[in-house]
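Just one chain is shown here, as structure tokens, and it is the form predicted alone.
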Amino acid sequence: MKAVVYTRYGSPDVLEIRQVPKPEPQANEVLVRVHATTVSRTDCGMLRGHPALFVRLTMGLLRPKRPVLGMDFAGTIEAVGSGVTSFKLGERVFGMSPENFGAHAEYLCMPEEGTIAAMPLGFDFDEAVICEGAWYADTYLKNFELSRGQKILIYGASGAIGTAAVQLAKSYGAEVTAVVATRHLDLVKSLGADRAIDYTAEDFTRIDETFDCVLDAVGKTTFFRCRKLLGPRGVFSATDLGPWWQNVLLSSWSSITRSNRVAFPMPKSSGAVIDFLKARMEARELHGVVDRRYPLDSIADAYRYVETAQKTGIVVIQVAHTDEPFFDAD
């Protein structure tokens, strides 16, 4: 089968695309054939080389360990192992691969009670690779424990964690502001923002208004600067580790003081979270925003574009081959 290799860490050029061995689906395990994947945040880390000693323990400490990347996927059931009772062969799955990656290839072998489901009725395969940006977005949400009435403020909105937090935000019942750059003001409105910020226009630390939850979906933040921004019993987090790890350090020193001003929740996969991302798709509350389409030959190109940090959304890898013309992404 053809796969995404890269041997070393470095940059999108290090990528190779490669003829690999199909896997074989053990017991209670399935084999998926992969129609789309992601490019995303997460990936272009690895490839890099994660600067967190925790995470180049379990990926690598010199090289990769594991040398396909690509968590999210969506497919179709190729082979059953022995055991498998809930997918049948031909039906259409999604779902994200968080331990093992693996998804940039033609084929990936998936636990049966892992992080996988049968797609929602009326959903394209590049419309369903939406869960990682999701998983993130709503386990702030739930350490949040955000409930209707609520207000959130959700700093860099337009990107794969920021679309999803505004519509499950918005699914809770919460009021939302989204700060977002000029080009995203109608994007995120359309997803349900109550109140859009340009940050190019105005300083979004400096609005006369406080909130109960506020979350920097893209790591380009900090607590200092977003304090103000925080009511009595206001939470701040970042879905990066922050400058000097200060999010990691301002979490433990909150749970040491009890303060509880500063969260850095680790998101956990399990089947009930793709069932939980499901339910929400199909009553039309969550639905991926795509920027762009790449074919898998082009997948450097997608890793160069996530690096600018100016993506929408998410970039879609489209795997296997479809009638469905793929965007220039140029």
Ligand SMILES: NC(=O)c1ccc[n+]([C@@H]2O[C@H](COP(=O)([O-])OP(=O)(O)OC[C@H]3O[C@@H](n4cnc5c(N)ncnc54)[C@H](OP(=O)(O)O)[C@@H]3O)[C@@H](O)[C@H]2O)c1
Contents of the next structure:
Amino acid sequence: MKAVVYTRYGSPDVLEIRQVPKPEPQANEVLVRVHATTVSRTDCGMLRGHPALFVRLTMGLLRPKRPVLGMDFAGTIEAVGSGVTSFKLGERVFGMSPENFGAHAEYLCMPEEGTIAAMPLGFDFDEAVICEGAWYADTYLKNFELSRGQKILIYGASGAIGTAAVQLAKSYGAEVTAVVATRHLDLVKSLGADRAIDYTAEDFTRIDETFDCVLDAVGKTTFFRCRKLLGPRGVFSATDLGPWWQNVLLSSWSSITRSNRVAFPMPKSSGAVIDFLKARMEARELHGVVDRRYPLDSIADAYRYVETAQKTGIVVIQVAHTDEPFFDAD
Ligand SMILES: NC(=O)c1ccc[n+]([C@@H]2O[C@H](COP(=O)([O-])OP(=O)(O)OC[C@H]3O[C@@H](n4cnc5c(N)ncnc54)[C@H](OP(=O)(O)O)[C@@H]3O)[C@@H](O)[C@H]2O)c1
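Next block, the form predicted together with this ligand, ref. the form predicted alone:
What follows is the whole complex; the chain from before opens it.
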């Protein structure tokens, strides 16, 4: 099968499209024929060699242990292991592979009990590859214990995590203020934001309002800039470590002092996460914002674009299969 392989850390130039053996499912696994995947900021981080030692130890200290990246996937079940009971051949499925990656390929094995579910009704494959960003977004919202009527400010609401966070926060009944650049004001309003602030025209930290939660969805601001925005029991979270790992340090300090001002929750994957996202998608409360689509053969260009940190929502990779039958229109 065709796969996008990297054998050393580096720029998108190190990616190679290669023929590799098709994986064979174990007894508890399914083989997914991948139709769509994404290039996410996580993939970009793994390609370059993640700076955090604990991630590097898992991914390979000097060179990558897992040669194929790609977390989000949507496709069809091609084969099932002998013990699999919940999926059948040809079924349309979606999900993510946060531990083993591997979705930048024509086929991917997933454990039956893993982060995989039947496709949400009414979605195409390339609209369903939103789980990773939405999973991160929901981890933060659940940690905030966001509930009806609470006020949340989402900074950087135009990325994969931010667009999902706006929609999920609305599904929890929160009042959402989204902070984005001018070009994204209409987008975040269309996703349900009650108020949109243009960070290029206005200093959002000076608005005369406080919030129950402030989420920095792009890791570009800090707790110290945002603390005036927090109400008496307000909590700040960010999706990135922050300068000198300050979000991790401040979160630890918050726990020690029980001030609960800064939280840095780590997402935990489970099948229930995908079931939850599927339910939100089918309820029309969550959909993907697709910025660009690339064929698998042009995936290095997709990485180059995602690395600019300028994408809106997600960047989809469409996986055409070399063994697909050719239907002549005549
Ligand atoms: N994607 C994931 O699943 C994932 C998982 C874990 C952690 N993370 C981390 O979480 C962060 C966000 O990830 P993401 O994938 O959601 O990001 P992303 O999609 O790459 O975010 C890009 C968006 O952020 C906006 N942006 C860029 N600079 C900004 C700034 N200074 N202020 C406000 N908005 C800005 C960009 O629009 P404008 O420049 O026009 O404003 C663009 O629309 C990244 O630091 C990433 O490493 C991501």
